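One chain is shown next in structure tokens, namely the form predicted alone.
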Amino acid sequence: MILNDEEKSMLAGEQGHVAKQAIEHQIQVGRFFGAEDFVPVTQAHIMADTESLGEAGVKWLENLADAGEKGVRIPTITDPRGTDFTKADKLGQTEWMLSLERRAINAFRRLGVSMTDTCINYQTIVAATRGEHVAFGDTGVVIYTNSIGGAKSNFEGGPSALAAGLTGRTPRYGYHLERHRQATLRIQLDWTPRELSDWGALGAIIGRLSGNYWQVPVVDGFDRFPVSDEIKHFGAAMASFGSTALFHLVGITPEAHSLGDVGGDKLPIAHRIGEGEIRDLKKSYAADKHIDIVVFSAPQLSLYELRDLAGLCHGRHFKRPLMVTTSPQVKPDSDRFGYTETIEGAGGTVLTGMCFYQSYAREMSEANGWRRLATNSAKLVNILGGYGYVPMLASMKDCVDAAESGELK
């Protein structure tokens, strides 16, 4: 790779032993993919749960933040945590989960990384604007990023989403790069969804019909422009079933004004979806009537959806348990509109800067009993079946009435 002066600075050592390493980390990503070069990007976004750390993954996060060094260069922010402190009793996690977390946040700050705990950044802390060049970590992120945004990252996992933070920079591939950004499939819509849980429906459609990373989704057919919340849900579901970091909504996207600005037009039609693909999709996750929990997660809520969901909780009274995900940013505005006071007072329980699949779910669902889950969410049923779980796709109010009844309708 061809370095500029700074960068060979940083290789040589003479910025610091952290910065060394994580740009000889970075050299090697960039090899492997072909970059020519690095690109500064402005922002960074770290996944790193604990259970996918481990023991050896904090304790190298603590060698870092024990050399005393500058730590990150520019804002560097966490996606979700594995827990919130203040429920993991009733999550069933133990001490030893507890004891992890609190040893890698620790080493976190004084790396310099703000602990944001979010998925939803691009709703919260600052979204990133079109043509800025950024290096996040969580999938939902970055498709929502690059795709409504108009910014540019790929995929980066934890070492290097908190390499790029330390050195400032990400190796010049894929979505930074043009020629990766224009369209490779086309789909028509016949049926424009309405409840957040068709909208995953739909994403989650694409995502297997585009397959593989490197494959750019243009869709056209909508009969109204999507609300952030609709395109949060399509999106994670995409990238979920996919690996997809971009896709093109035809007059709605920046980059696709119209379906010739991104190479649509030299693309015949290969697939149309319609209300019925949708439906069946969704059928495919209906195994059991019977729910343990229901879950709102993946990705956290906004406030907008804390307040439907509340809505929807006045008066009840659930026999099951009901778990809801939302940023340390939005819980507090939730409590002082009254909607956490309202989930939790019909029995719900409004968990804050964790996601539920990377807080330990297969050991959740031993403790708990948990097994048949009931969600909104495409993304968190495609990932919770791995963990053990049954889990079934449904809209907001038909989840709501299942943890008051115990039966998914």
The other form holds:
Amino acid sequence: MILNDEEKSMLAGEQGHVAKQAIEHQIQVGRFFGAEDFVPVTQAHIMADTESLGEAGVKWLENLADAGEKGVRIPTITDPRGTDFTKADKLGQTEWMLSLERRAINAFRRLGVSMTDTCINYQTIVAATRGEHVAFGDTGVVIYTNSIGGAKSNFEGGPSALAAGLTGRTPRYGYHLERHRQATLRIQLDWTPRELSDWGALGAIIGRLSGNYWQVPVVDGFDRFPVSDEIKHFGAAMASFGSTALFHLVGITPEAHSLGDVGGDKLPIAHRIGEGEIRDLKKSYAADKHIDIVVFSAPQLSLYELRDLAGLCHGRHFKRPLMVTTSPQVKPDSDRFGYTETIEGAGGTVLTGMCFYQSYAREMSEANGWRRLATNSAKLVNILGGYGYVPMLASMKDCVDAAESGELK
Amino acid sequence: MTPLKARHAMGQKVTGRALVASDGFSARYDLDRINGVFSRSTHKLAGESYVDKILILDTAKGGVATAWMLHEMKARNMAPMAIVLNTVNTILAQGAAMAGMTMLAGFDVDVTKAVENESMVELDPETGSLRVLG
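Switching conditions: you have the form predicted alone, so give me the form predicted together with the partner chain.
Starting with the chain above, the whole complex follows.
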């Protein structure tokens, strides 16, 4: 890779051991993908729940922090943590999990990282703008930022996102390059989803059809402009099912005013998707009418989703646990507007700064007997199968009904 | 058999037993990392141990957690020896770099069809080659 003077200085260790270690990691990744040089980035976002890090990852972070050197050079924020410390007992989490979380948080703070603990930073912190190069973790954040914002990021895993924060740059490969942002798969939509779980199901179908990280679907045929929460579920599911990092919606997303802008006019229509395909995807997860728990998470809920959920929870009495996750930025407004009180008054729990699947999901299942899980998140359904759950996908209203009756329609 | 050539490679030269399937890979989505087995019931390797195997799969799937998890698994000696993919994503490559794990990706043939399950294979990242030993 071609390095400028500052990058050579970092590599030589002149800017400290931490910067040297970070840029060495980045050069190894950059060479693997044939990057010619680095590109400066303006923000980094780190996924680093301690279930993923384990003791080894936390110790690695502590070693970086112990060096006592200059920390991150650009605004660097975090994805959800593995717990809400105030409600860990309700989740069946144990002290060793909380201790590991505290150690990771302490290390990140010493490195200058801002603990925002959110996977919806594009709704709550600072959204990246068109053409801005960033280093974001969390696949849902990246796909939204690339597709809706027109900014440029690869999926940056925790170590690489932290490295970008520490060096202020990332190797120029993948979606930082215009040539990778053209469409590779053309999809025609015959039915526009109506509610969030349908948007997630549509994203899941397109993710499966895309198949790998380098495919860029372009979708035409929407009968209206989707809102942020709809695209949030659509993108998060697509990224989860397909490892997809960028999509274009004709006439909606900024790089695709027309099909031809992203090369879609040169592609045959590979698939048509209608209401039937979306219903079939949801039915494929309908394994059992009895449920043990309802979860709204993945991504964390926006203020508007909490508003809708509170409306559905009003006056109810839940038989089953109903867990909701949101960001530390949204929670105070949810409290002020009475949404939290309404949800919790019905027997639900509003958790802050965490996401359900990033919080020792297997151990929570075993501790609480949670196996059959209802959610309106297609992303969550996709992830939790590997953790021993039987996840089922339904609308927000049907999930709330299930929390009250114990059965999913 | 002529060695297969990968377009992307990193890590040390290794020799080991192949665990092969035409399926995807995500450490978070697919594995019981405590017991070292594939746990997603719909995965073609469900129930199989991946520890110290050379995993040969189609494509990287899912989210960003694998970038940490390969490092964590290796620290407990519960990791694959190496990972070989037809199509890699950025996360698997970043995770392999963090963990010091050998990785090859991008072939002119479908590597999951070219290599038989349980065969002995040698990976040489310096030349980007995968050789079937028997």
